[in-house]
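The form predicted alone is given below as one chain in structure tokens.
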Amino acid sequence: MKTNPVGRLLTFQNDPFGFFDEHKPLDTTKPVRLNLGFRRFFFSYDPQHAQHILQDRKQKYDKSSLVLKKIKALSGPQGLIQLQGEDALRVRQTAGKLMNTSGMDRLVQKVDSYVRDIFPLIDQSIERREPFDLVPHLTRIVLRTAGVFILNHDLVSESDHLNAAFVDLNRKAGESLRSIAECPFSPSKRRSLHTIHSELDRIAEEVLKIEEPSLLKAMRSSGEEKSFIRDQLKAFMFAGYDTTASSLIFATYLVAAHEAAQKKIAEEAMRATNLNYEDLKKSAFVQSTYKEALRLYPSAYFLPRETNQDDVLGGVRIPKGSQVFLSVRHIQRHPDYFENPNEFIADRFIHKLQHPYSFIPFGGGARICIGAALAKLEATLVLQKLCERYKMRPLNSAPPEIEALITAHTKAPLPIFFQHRKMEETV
């Protein structure tokens, strides 16, 4: 273990996942100190400091403004995830706006579709006996349905380059936050950054002509700036589809490693009566199989906050100006809250939590993601379909590698063996 603060850093900066792991206490209940390099930061493993921290104090903790500022180029330096008071209010209930239940139902009839896109590539990975990566056709389904929220239009042309140009940002942004120094502005940089600002201007010159609802159209009309508006689209761009579509590949993966889920997911399907949001939400078993996927894999594994007065977090004095990192991924498999906490048990989220902050994927409080319900809607139908319609089965049974940056996807591929359900084995 690294005990010097420049050595802890370089241990952070390869392996930020490693190194949450390595630091984490016997005792959960005190935050842990660690200097790295030039800051004091404190990380939490303990559902009772996230309460804290997210709801009792909130007023304490500001969003972290070291991870805000290597974020930038993803979010724009006024998009939502960078904006505070009240700005921050009036972009959330815009947006709020929009998933009343015409619009979720709209959303469920698009996510739909382009589930059945790539019914007919499965089929083929079928008669040929081959796996198929459902990874790149994830992540399209996913922007392809924020492109409708965010724009009003379908991303199907734009979705391979611009989920490209999204991945790109986010790596660098994790290269930079965990250096010393700000990571230079690298040409590919530049390159994703130019491809992103070109696209949402020209969808938005074409889109503001047409009358369907949209973020878009919403911040239009109440009279925002270009620039501001354009800092929201990508702020909830990245952030509405990147997490998204990264929790989604792995529950996907999760269920199709248990055949015994696949099963009561495509019964629990076939009882629905009526394809719309509100059915959707009745659905109790696919939402825990997501929820329990979510609790493995948090897209964001961890939470960053900044003091902006002095605390007691845990017994433990946090001076104001520190930076404080809760561990989601800890927190959410911490045994005492979750009996055997690192096993996929697909109806845990059938019961009640025993502690409501032992689970916070979205975060928590007054700032929990505001994508959280859409996100749930993507997943809930997703799964369904893939359900209803075939068996699955992993092609490696190990459990994926992880890549951290600023939110964690897969290393590699997930390739999965399909095979068509017959009617009889969902009765």
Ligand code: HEM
Second form
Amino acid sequence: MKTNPVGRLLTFQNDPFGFFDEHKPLDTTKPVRLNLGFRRFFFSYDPQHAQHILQDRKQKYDKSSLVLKKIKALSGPQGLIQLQGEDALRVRQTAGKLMNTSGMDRLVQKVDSYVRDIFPLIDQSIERREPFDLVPHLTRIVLRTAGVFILNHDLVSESDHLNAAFVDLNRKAGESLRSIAECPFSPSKRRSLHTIHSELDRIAEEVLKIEEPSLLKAMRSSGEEKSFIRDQLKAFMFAGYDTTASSLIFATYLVAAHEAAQKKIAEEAMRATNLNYEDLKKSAFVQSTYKEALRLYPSAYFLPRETNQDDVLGGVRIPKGSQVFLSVRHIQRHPDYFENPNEFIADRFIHKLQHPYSFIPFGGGARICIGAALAKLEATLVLQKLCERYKMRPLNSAPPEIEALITAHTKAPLPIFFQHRKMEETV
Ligand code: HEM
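Return the form predicted together with this ligand of this protein as a structure block, the form predicted alone having already been given.
Following is the full complex, with the preceding chain placed first.
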């Protein structure tokens, strides 16, 4: 164990997951105080702290300026993630209005058609008796859905290079967050940013000619400046794309590895009478399965905060200006709040949580994720559609490897053996 501040910073830089694991205390009711480099940090592993920071004493905790600075290029300097007060509220309200029932029903139809686009490819893999790597296809579904919600534009033709640009920037921001010195603005980072800017600008011009609702159109109608709007587009893409894609990849892996869960998801899907948002929300089993995947593998694996005044957390004094990082991974596997915390139990979330802040994949309080409903819609519908038509078995029994960037990103392919599901197998 590295005990000096520079050594600790290096450990955090090289392996943030390992760092959080290494410093987890036996008694989580007190946060762990550590100096990293020249800064004072508190690491927290407890749902009660999450409630304190995100809800009960939220006025004392801002988002971490250290992290905000590192992700500025990715999330846009004026993007929602970076905004405070009235500006943040205004953007949240505009985006929230788009998630009404008719908006969500439209997205259900889109996601359904995007999943159907993969069926012929899966069918070919069945004929050839070969495993099929779902990762690029799940990623494309998420990018296309984000394109419709944010821009009202199907990003199918742009998906490959936009995906590469976002992943590259996420990686650069992850590396920069973990480094002692400021990362210079590298040529490849510039290239990725340029790709994202020019694509978003080009698409924005085209989209404004179309009548259907989108975040872009809603922002334009409320008279926002062009640069402000572009930053919102970037913020929503950054926050909503890689997170949703990774969670969907993990959820698909877990479901593929659990045959009984697949069968139950298929049965539930067949009982639903309509393909719409209301019926999807009522599909309790698939909703629970997705939450269980988010519990075990949260894409946003830590929540970074900074105190704007002195506070006391779990009996420990937290001076103003401290960095306070909540370890979402540990909170969501806390043995006092979850039975068999490391096991995948698909129907776990059918039952009530023991603590409301023991499950915080989307954060909590005033700045809770604005896209949570959209992520759930996408993931649960994709799982339903896959399970209704196929039985799945992953080629590898180990879960996909994780690369801890700003968010937890899956780095390996996900080869799955598919078989057609016979109707009589679901009753
Ligand atoms: C599984 C998928 C997702 C996960 C795990 C996730 C996670 C999170 C978390 C933890 C936060 C709060 C961060 C903090 O408090 O420091 C957040 C905020 C945010 N999310 Fe998500 N998110 C997901 C999907 C989405 C989607 C689909 C969108 C957009 C359509 C989106 C847009 C945003 C935005 C704009 C914010 C900033 C909100 C604010 O600061 O007011 N997210 N997300």
